[in-house]
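Taking the form predicted on its own, here's one chain by itself in structure tokens.
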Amino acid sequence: MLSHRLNIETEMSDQDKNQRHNQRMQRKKAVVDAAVARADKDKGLILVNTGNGKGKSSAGFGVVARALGHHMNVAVIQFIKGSFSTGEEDFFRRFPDEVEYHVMGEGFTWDTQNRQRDIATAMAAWEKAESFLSNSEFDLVLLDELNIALKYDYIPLERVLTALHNKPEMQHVIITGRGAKNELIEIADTVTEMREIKHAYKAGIRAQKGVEL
């Protein structure tokens, strides 16, 4: 008898939970639908991926893959990486008609140890980037690790801001790297900060192919 009553109470409790859940989801759907209805503009977006956590470049290349799925033309400039091959470079070079891929760095700053050479390398990469940022044929431009070049003052910030301000109206730009400048954050449409919680490297595990390389 007690077991039967408990089963009835449990069933009624589940019904109440389901009803409350449905009511919450109805309210949430109304809020989401209203927000979607208000978002009725189209424009080329500036996205900034920054922070000390991993995944900034990976997120950028994920958008590159998405853009290719929509048959968009893409340009990629890598400002710092370049002393070693990566999986994303090997993969996206398979699409030469859709992706202009330029690895123009010479490695991380602690490897090069030559500020003047780093400046010259970064400026050469930026001049290439400017050519894409002024070309409406490119729907998406990924400026990988540009934030690092700006952090070390290898490239004049004002020159970057001017190019972004004057880019084609519907061109999307993704900028990655730690320490994004406040001025860049200010003009960006979407800014994501990656926060490190735990990292395999600190446990003595080297960068793994297919995950980090």
Contents of the next structure:
Number of protein chains: 2
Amino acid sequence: MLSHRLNIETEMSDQDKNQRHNQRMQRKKAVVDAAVARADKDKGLILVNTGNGKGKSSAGFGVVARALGHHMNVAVIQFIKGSFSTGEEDFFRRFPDEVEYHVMGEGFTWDTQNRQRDIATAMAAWEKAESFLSNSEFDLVLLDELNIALKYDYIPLERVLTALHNKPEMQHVIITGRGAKNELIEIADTVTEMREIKHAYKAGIRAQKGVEL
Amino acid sequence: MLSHRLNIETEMSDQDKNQRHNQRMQRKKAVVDAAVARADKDKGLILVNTGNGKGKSSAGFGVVARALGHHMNVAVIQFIKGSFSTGEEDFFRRFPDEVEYHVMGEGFTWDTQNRQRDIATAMAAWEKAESFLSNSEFDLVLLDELNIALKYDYIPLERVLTALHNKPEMQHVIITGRGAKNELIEIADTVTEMREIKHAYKAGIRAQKGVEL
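Please supply the corresponding structure for the form predicted in complex with a further copy of the same chain (the preceding block corresponds to the form predicted on its own).
Now the full complex is given, and it begins with the chain already shown.
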């Protein structure tokens, strides 16, 4: 079937190809234009990046860069700090006037082996998050790896839902981490599942500076 | 089953919960430590972010930020430029010493309606990309939306595969865009599919400054 189609394509003249392409693009443009015309509301968005693949936090930090391009004020809280230093922290701390950057004090949860201490540090970070989520001076709040803290019941889900419900209308919030709770997915505007198709790690390649670190 | 399990959890004392948690974390730590010990190779990675969901480009730009945190040199080529100005471009152009930033001249393909012109501009952008992919001074090269240019046959796949095959050993390359070609997935080290679970757009909310723009 595929090779059959390829043969047809080979036999098509360049002119036919161009014409077909243009017709297809015109139809696509009509669909896109209509969708753009329908979408006319403005709103502070709640975005959730979840799943087992790479890119959940990276995508959050990419949106931070985008927001800074518009001279917005950004707050970042990292709920799970890796035991290694991270490039994004070093980078975004260079803009203290535009980015409030907080990292929860402890390492990965399986490094601490102490649930009571994890809960205390997670709650301290969460209280910081609440102060950002009730302050309309912050245009964007990134709650990096909050889903992990919720998964381990370090922070009560109800409290997170309440803070999101009461946030400033135009404030955007990004929540990352695998295993997002259903209740969070329900109140979110945009939810993406990052699915791992392939990971270098499994081929024996360690985390690379500038990519994972 | 779920409510039954919840009942058991409610009946567990805090001490039991903590103990169980610690045991689970100890097992997890052992698994993670073993995997870390196995992964000991260094390599310039080829990452592909594909799928129909949000976050493919954002994740690419998040990695750019991470690399800049390590004072690496970065090259960015955007193969498809939206008709709107984008925050990430405004932001990363602030670092001309560390980031070479190139945007292909035209708008979205369905805006131009001219296949010959699209091919010419895509090829000009690709030649720029080849110059970065053969220059070991660039630690990270982001080829944003290259998959779209490949999908429409604007750039020959073979030429892309060859350039990736011959790139400097420690250079990292990120390729984004929906519909990644199988041959690209095969040679990539890490591939993530961004799956759309939910998108604000479909609820009538237009692209928001700082998030999508």
